[in-house]
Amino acid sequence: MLHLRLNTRVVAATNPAAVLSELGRAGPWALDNPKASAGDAFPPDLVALALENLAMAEANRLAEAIRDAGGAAAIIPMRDAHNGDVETVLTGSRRQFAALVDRLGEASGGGAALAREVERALANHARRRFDIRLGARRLSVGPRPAVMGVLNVTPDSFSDGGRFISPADAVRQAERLAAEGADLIDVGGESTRPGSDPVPEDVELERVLPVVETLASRLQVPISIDTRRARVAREAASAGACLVNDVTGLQGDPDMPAAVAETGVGCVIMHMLGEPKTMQAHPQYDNLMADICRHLRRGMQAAHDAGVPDDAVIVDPGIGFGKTLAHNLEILARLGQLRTLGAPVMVGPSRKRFIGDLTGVETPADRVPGTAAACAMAVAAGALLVRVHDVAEVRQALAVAAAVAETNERES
């Protein structure tokens, strides 16, 4: 598919509404045309949109596009790239993009779907609230963020190994943790904390299916079930799951999509380099961003295929998964590129060693400021749902955050 191949990204968009607020506050005489608005002094939102894989004809006909509604491009060789495809970056108001999907659009060729890329990409950015389809159930997210509550019933999970390991203990700890205002609980029975081993699939679903049986039964928030294995979804869907959250973007086991698609649950597409057990043995990426957004890309067309509805999918970068200090960082910086995938954004920062390494605190559960900052940062990037373990300190730090992610919202 044309999506796939391009990856497009809105890498940049910048959003001058506190300049034109102050402006319209000092009146015209702010403005060196004293007839001129502050929407001719300012154009509209600034976007610059990243587009791979493409070949230099279509490269050069997205560049005359912009070029002639007076944006700019940039035409960048691509890496290993044999037969000669290039990445093209364009620049240019709102303005100047729909001009450009015009121009495009009455073009012969390919240009028309091209046009369609452009306009899908910024309108996927733009959007701001989702209704995501839990089997029978709906979750709507936005502007206001989601709460997922991690709840390991395992004994070797970096945070809290051990702790809920006896069903009876898990169920008091699910039922805390929506009390604090949990909208999702996420039962998980496999460490994948980095250095980890995998777990037999019996011992997994002895861990986890009692759990997810008594909670569907007696809590009214959804049961996500955390497994990279098509059984263990399968079974955990019987039992009351409505979300599978899969650490390896659907693309570990084979039979993933399908199980998802038949057993009409959603599903969390998340990003990980390589395997729990080396991970975290020096990743490297060509672009971090770029790559993380083809390894959704694929997961989710992966979903489509078998038959997942689109409204079914969420999105997770996989902070900690494959990443060192730097790229999380920079997944935080920059979470705002994964809106143009047009599903849902999760993150998960809660208690984990990057806090630590930028900290100095050595113990995961006194990480909680650190898990705060980092969920209200990814919130005001567009993020819309958190997984933590410590519900009530994030959500009070998520309803700040919220709250000026709206107010941005309604300037724009």
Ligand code: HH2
Contents of the next structure:
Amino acid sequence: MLHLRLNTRVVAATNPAAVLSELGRAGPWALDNPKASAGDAFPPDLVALALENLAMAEANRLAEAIRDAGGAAAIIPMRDAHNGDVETVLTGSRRQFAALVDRLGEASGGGAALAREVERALANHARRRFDIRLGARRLSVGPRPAVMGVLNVTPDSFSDGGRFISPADAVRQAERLAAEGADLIDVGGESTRPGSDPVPEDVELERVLPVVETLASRLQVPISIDTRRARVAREAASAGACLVNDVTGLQGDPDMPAAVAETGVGCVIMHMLGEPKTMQAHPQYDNLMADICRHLRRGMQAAHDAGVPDDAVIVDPGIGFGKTLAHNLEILARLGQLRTLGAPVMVGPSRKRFIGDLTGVETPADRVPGTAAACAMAVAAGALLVRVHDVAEVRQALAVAAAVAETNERES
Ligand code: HH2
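Switch from the form predicted on its own to the form predicted in complex with 6-hydroxymethylpterin-diphosphate and give that structure.
Expanding to the full complex; the earlier chain stays at the top.
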């Protein structure tokens, strides 16, 4: 299972500049390894791996093992760690990490557990295919990415509010999304745009249930319910939804993990900082990707503890949910780190504010080219699902992006 304490992340792979920047966090002494030559320290298949909350003895053990194998290590004090715990960043080639795993695996004490954690993180990060369990159905993703079409049955969503509030219009739009090649359709009855207030539960139920029921009986495409409420999730699952997309990452409604487990549906665990009402007021992180990774890990642990099978889980960094423009860009640039979690990664950049900030395009519906570019970059970084309003346009962009990503992988 996941390691909550260590929050292990493959922070960079095959990008020496990114690896150097990670090591640079420790200061100039990070690369001080008399056993490593420059060639050893920066081989072409260089990987950097970060582990948090290590006792100094554990950190030294890992650092010694990677240095013995010819790699390098940095030990970084952790802010707010009262017990002297540290973070370590290890770098080396895949071969050097294999040597570390062998060496630590033979050791007594906690060495074998650390070796298993390193091995699992690297294996998760390298994984490119998933067969996601959605109730009785399966959705295969990778290398071909899947596209989730957005259907907001709301009067006030930021880009399509009010367009599909009548069940007839909603069903027509869903049929269009399916015809355009959507692999999933995500029905939402509550806007979670920045500044929004929660809607009463009964209103949310009234909006989504007739639509979910009709779509589940009429369409082949699996239906997802975008909700943070366990009762809505349970009733939508009874009406035929086979995935729950929860923007609180199963950490909002305390009954949500049980609702997902008991109905047997899949779930999307998303990261959000705070609440929609206030999330865009000065969002701040200690270490953006590490903080997101930790939150997603907590949601995955809650799902696991409630009995949700591990292959029913998707993770999502939550573009725009308590993030500045710089945060959103960093997420898209470093998305690959989330692959360490061992679950397929989804992103939802569709028509969002950050595209307007970058381009000056104020009307969300006019941000489709920016959406397609963001999705293409995300897929190149390892996302296997994208959540979008404009399925046909994004499908076309992804056909190109996925083919290039696949070629890149064949060659590396
Ligand atoms: N974004 C929105 C809603 N749900 N779910 C996931 N997993 N990822 C996302 O990025 C995401 C999401 C916001 O977009 P939208 O549904 O179009 O807007 P609104 O919340 O205003 O209805």
